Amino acid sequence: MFRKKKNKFFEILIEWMLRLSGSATTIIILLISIFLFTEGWGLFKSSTVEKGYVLCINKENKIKNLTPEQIKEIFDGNITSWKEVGGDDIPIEPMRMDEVIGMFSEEEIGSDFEHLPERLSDVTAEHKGILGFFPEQFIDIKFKGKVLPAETISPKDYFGGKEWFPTATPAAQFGILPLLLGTLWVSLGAILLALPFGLAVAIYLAELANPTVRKILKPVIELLAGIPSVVYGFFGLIVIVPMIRNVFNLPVGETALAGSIVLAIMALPTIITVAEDSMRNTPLAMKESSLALGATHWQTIYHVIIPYASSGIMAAVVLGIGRAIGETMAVLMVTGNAAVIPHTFTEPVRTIPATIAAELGEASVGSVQYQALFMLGAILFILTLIISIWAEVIRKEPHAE
């Protein structure tokens, strides 16, 4: 009697421990998600101009605001007239504080820059085409120019922007379109390469290989999934990148194709294992019925086994895509890390995980770049969540009849 009560107590204790563990895991994941979105959402409250600085123009200039793209193009020298941005037909004179200081002597500026606000005001009033990028602390109430209003980064600029240049001054560029397309481009290439090979190996292991060969190959393939991604990256950098450079006669071999090949190799164990297990779950009665009706072994594989295992095969593909989208180090090493919109697989690209890994360590906490990277993490979280839900739905679909 005592032993039964003791066993009952331990069963209840273990049950509550399991419940607590599951609840804690769920809460932790939820808190991480909230943290990502909270840190990232502050981006859309941040100014497009570098913190602590303002853009100034002459009072007679009728321009009311400038987009981040226009500001960058002006300071890069690609836009040279105010007419190009809706103003008068006069040349634009981009000017930073250092250039203004160089116009005056030390006495005129002051040993502690006490006369600098007045000098900045005079220069802005004298140059009709000026676009000044000055520290906000040196703009006082007597300033003779006009300070352009600080625009905030909009979701349209972030999600639809075509340029990612977070260190650009005076206005950083936070368009994630190149990163998003680069991620999808590399992942698509990986799946197109991995699917036929993975499906072929799965069919061989499930239906053609003898038990001895299967017992050897299956653990080896599953072992590949445990190899660190940096090892795959080294392999890609030493073997695949030079091969692509030589075959396509390219100046560099770090391209989207190199990333796709490395990711395809990394996704193969997942695709093979899940697809093979699904095929082996095909009822023996269905196979025997097909063979009894006169079908060959290959006809049975094509018309019975693959249709029956289609949901498992699709789940394998989706899980492989999830592995490809979330991969960081291997992609960082072989894709060239160029934040440009890809058009071919022989161009360098940059993915979302690689961007986070490369820039987060250099971004100061609370900065606009820091917030933009956290928003990238939130986007990656949503993508992987969608893929996981999709895989789960496919797994639960009824088998083909």
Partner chain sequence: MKRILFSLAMVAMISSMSMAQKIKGSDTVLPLSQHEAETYMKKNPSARVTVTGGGSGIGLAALIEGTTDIAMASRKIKFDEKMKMQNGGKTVKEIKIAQDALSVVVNKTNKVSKLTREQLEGIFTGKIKNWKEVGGANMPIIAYSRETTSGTYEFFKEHVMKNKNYKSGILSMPATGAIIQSVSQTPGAIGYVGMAYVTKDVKDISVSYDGGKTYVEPTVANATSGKYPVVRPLFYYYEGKSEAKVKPFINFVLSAEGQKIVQTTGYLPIK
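Based on the form predicted on its own presented above, generate the structure block for the form predicted in complex with its partner chain.
Partners and other molecules have been left off, which leaves just the chain.
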């Protein structure tokens, strides 16, 4: 009697523990995604110009505002006249703090920078074409120039921008279009390469291989999934990158194609395992009736097994894409990480995970770059979420007749 009661108590306890771990996992995942979004959302409230600094112009200058792109082009010396940004035909004189300090002696500025506001004011008044990039705290009420109004980073610039210069001063460029397209491009290439191979191996394992070969081959393929991605990346950099450069006679071997090949190898175990499992789930009765009707083995595979397993195969493909999109280290080492919009597979690309991995460690916490990287993380999260849901939906579809 007592024993029975004790057993029941344990059963309830275990049940509750299982329930608890289930909900704890859900809550943790929810908290992580909330964290991602809250850290990233601040981006659209941040100023386009570096924190603590302002852009100043001469009083007579009619310019009202400048886009981050224009600011960068001016300081890079690619835009040289105010006319090009809608002002008068005067050459632009971009000026940074250090240059102004270099113009004066230490006494003129003061040991505690106490005369600096005056100097900045004078310089701005004297130079008609000036575009000054000065610390906000040295701009006082007596400042004889105009301060350009601070603008916040717009979602349009972020999602539609074509340039990624997260540490450029005065205005960093956060255009994620090259990164997003780079990620999708590399993943697309990976899946195009991995699908035929993966499917072939899956069919071979499920139908053609004899049991001994299958017993050895399957664990070996699953072992591929256990190799650290850095090792794949290293292999890619030393072997695949020079190979691609020689085969296609390219100036540079670090290309989207190199990333796609490495990712294809990495996605193979997922594709093979899931596709093979679903093929082996084909009821024996269906296979046998097909053979009994006089169909050859290949006809049975093509007309019975593959249609039956089609939803499983699709799920394998989608899971493979998911694996490819989120992969970081291997891609970081072989794609060259150039933030340009890709047009062919033989160009360098930069992916979202590689960008986050390379930059987050050194970005100062809470800075605009930090927020921009978290926003990238959120975008990646949404991408893989869509893919996972897609895979779930496909897997639950009824089997083909």
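Just so it is clear, the model here is predicted, and its values are computed rather than measured. Numbering follows the first chain given and starts at 1. Note that the rigid core is defined as the largest set of C-alphas that superpose within 1.5 Å between two forms.
(request) Tell me, please, whether between these two forms the C-alpha of Gly102 is shifted by 2 Å or more, with the rigid core used for superposition. (result) After core superposition, the displacement of the Gly102 C-alpha between these two forms reaches the 2 Å mark, so yes.
(message) So that I can tell if Leu184 moves, could you say whether its C-alpha shifts by at least 2 Å between these two forms after the core superposition?
(response) No, Leu184 moves less than 2 Å.
(message) Please state whether Gly77 has a C-alpha shift of 2 Å or more between these two forms, with the rigid core used for the fit.
(response) No.
(request) Please state the CA displacement of Leu250 between these two forms in angstrom, with both forms fitted on the core. (result) After core superposition, the C-alpha of Leu250 moves 2.4 Å between these two forms.
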